[in-house]
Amino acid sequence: MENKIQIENVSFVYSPGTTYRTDALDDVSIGFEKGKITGLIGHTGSGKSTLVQMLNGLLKPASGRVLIDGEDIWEKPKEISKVRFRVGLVMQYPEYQLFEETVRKDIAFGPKNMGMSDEQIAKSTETVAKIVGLDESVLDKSPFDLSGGQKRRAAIAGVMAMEPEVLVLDEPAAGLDPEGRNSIFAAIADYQKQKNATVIIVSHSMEDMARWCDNVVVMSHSKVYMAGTTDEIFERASELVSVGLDIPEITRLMMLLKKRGLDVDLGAYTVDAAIASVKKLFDENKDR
């Protein structure tokens, strides 16, 4: 396993030296695997959003290091802007950051500031528009004439257009209906496959983590509580509940069946896996 980004013994404090002091991150060490989608979950105030703002240098650790490909991003502070092109960060409700006259110009804003050629910008804009599901007919419209879901896709496309090696998204589907959520996550997964990018997604939805992520990192009280593959994390569903996190409804059902004496697989966190587990149990009992 090769990590694209490594956090080493990072701590961060808001309002140090005041009565409002808050320890947002406390000696956190974690790696994010190259070319994988990693989910970052935890209750409100667990440190998730602070951690992702460390990844592209929006926040600087009070102590510890943030490494990309083994290099400390703060080794040359004057070049931190270059890190922000390598690590694209999509904040919550990014559609509020749309400001250009047209969707096309908004998507092209980042690449233009990177110094891409007009030809590269045009190609990248069209590519990411297709990835996020924006029809070419809307590219020359004002972003303010789009629906809420279209605005979200346009804002995410603006970060994708810079072709970052790492794409970090903080609650990318917040406030969207189920169809909108699936559309956004499918676009993110498509980008990851096409670019072999490293993707980090912050979400409160365990259903989304279960469906879309290869790995999961669980934060609790400013520390990493557990980390592993999605299978490994959801096998420990009872521990997730103990730190105040929700779990997929399928996992909850499997835990209930287990409690009632059925030997089902507690690691089944998708509908297909749960059906397979129950069918296996049924077939075993049928043969007895």
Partner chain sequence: MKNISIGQYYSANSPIHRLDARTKVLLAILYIVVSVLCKNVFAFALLLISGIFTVLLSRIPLRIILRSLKPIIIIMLFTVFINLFMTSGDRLLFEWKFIKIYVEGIYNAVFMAVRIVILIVGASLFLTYTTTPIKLTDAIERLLWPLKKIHVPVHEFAMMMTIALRFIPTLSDETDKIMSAQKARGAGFDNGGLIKRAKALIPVLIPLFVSSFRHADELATAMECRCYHGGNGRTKMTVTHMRFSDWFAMLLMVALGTAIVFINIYGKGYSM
Contents of the next structure:
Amino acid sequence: MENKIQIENVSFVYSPGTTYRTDALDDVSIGFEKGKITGLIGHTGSGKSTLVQMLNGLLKPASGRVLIDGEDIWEKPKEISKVRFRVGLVMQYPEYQLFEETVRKDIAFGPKNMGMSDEQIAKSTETVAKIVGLDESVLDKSPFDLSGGQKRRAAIAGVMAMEPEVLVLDEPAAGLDPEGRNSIFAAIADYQKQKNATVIIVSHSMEDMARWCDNVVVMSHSKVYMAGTTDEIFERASELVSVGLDIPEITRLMMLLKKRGLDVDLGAYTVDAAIASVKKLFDENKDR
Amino acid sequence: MKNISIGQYYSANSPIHRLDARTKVLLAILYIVVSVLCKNVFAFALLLISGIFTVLLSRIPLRIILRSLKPIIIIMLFTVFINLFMTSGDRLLFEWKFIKIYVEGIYNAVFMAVRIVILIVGASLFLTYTTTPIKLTDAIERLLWPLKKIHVPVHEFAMMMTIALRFIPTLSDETDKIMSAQKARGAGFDNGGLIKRAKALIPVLIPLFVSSFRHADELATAMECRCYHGGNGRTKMTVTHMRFSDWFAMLLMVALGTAIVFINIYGKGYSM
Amino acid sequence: MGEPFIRVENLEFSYDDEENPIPALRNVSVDIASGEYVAVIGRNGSGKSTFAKLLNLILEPTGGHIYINGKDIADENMTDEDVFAIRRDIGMVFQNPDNQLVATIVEDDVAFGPENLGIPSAEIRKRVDEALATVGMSEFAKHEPARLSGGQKQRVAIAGIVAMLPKCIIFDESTAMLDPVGRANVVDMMEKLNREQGITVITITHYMNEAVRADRVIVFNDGEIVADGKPAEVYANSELIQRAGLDLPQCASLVEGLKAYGISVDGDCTTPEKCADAILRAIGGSRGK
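Now that you have shown the form predicted on its own, what about the form predicted together with the partner chain?
Now the complete complex, all chains and molecules, led by this one.
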């Protein structure tokens, strides 16, 4: 297990020295495993959005270090934009950043800023368009003529086209319908696999976290509340509830069944695992 | 950026703050008119004293008042110099090559400086410092109401102002987010020459325009759903009434004006 | 029983697109009674939002009729006053809370609707205070909307509608942009307005866990109503839900998955609580055999 990004004792405060002063991160240390999808969960204001903006140098820690492959990204502050190409950040509602005449040009904006050659850009655009599921015909349309779901995918493609080693997404599926959500997450998983990238996803949806993430980091009150593999975290579902976070519906069902005296697997946080566990209950009952 | 404050409203509970916004608009206008009427040293002295009295009454710290003068320092210095060197009179004070300074020049320069200070401090004291933008808009709407008779869209203008004020924080927030998003795609905003920098703003400005139009469009629908149909037949939740203090304040201002006119006529000080 | 509150008959709607109009609704007929709590679900572009916008005349039908309290609102003889009356009776809360708030102070915003209706000042004051209390935002009356959270803004928007004393409130994806806490607050609010004040609530949503809290679920697909019934009934038809591009509640998927093993769990399985009951009943039943 190797960490791609390591956060060391990072603190950050908004509006220091004013009445609006708020701690956003309080001595946070956490690693993000290489080649894995890590989910970042927590309430609004728990510090997760701030943490995300630390990862690509949009915000500078007030204290502490952010390491990528063991190197401090703020070693050479002038070259911070290079970090932004290595760590691609997709902000919330990224479709609001679209501006070019065509989708193709918009996707090329990041790669151009990087200094990629035209050939490379064309190749990269083709690859990411396929990953996010945008047809060739859509690429020559104006981004403003697309449907909501298509806009979202075009915007995500714009970051993927820079071929970042680390892809960070803040609520990538917010406001989309179930089909839209699934296609976004599938695209992210596909990118991860193709590039062996490290992926970090911020989301409020526990069901999506349970389904797509290898690891989960839980933030609460500007600190890391717990971190571990998805299995480990959802096994401690009652602790999630105690900090006021949601848990997958299916986990809640398992907890309810347990409470009423049934011997179910509390670690079942996906529908398939729950089916297996409940089926076992029925089988045992039949044998008796 | 959430902490952005619109205008320079200074929250306090002073007699000036409590005046009706309409009164304050009228007071500001009157005060400026009075300051233009001043013709001699005594008149100016009275004007200054009344000004200082009002500042004290408003409970706004002096440094905040002085801050409002910062942007006009250049203009003030320029006017002072022009008056100092360009006024000719009888009593020559100083001469060097082509530069001649007369006593009258000094008076003129000082008078002009005081006038500008009074203008700015008076306007910001009555308007921006002690009145919230929204109350100001309301007051202007009500003062200009008679103009509706000649088809001036007074209500529409005021509604536009209100909405603009409402959306300043929203849009400034959005600008921040879009800039971060474009920075994440490698856009740079703080390097290169003027043209390069202007060009770098395109990826921010276009999404901002698009988003403004979306705001406008959705807001218009939402307003329609809440039965908005212009100013006709519209009532107000809070109707402010002119109180005794409002009339008294205006009476004082008129008294000040009258006093200054008298001093102009009978005062034999240094007049300009 | 007289006329239903809302009666929709053979409603058609097409978006103008120069040559080829895009049909958004086809032959939609449905009745909604006064005091109902209805969830309208469907994928993006299924016509559910169009349906909502037709009900209070933001859009005008291209065919068919909508009767509100027996009055045909698509009638050409509708006066402005009639339109205002419809909009006063049927309020609408939209998706983006920022784009609904007009004023720079919370209470001024809540007053906006009643002011438009020309209600006397004292009465507006009373309504605004009551509406803010209803949504639990009284302590924020003098705040600027810009400093509130998304969920709080949305509650202010709801108060703005409540102050107009509507008979019905349509929530057009009003929870889509909120975090879980804000979303839960807004959904609680819907339920409260329906249960305590008898307001007809129509909520348009993607979230099935919101839909299952309604009394009735209407499913739109491709401009048509494909299902209409109690949440448990509608979600029992997993094939239809999937065809409409929607998710099953996880508990319903579990029950669906158990079927493959020949285990049947009967009853309402739309929420974990109900599903746990159903599973216990089913196990008890199998034990009895």
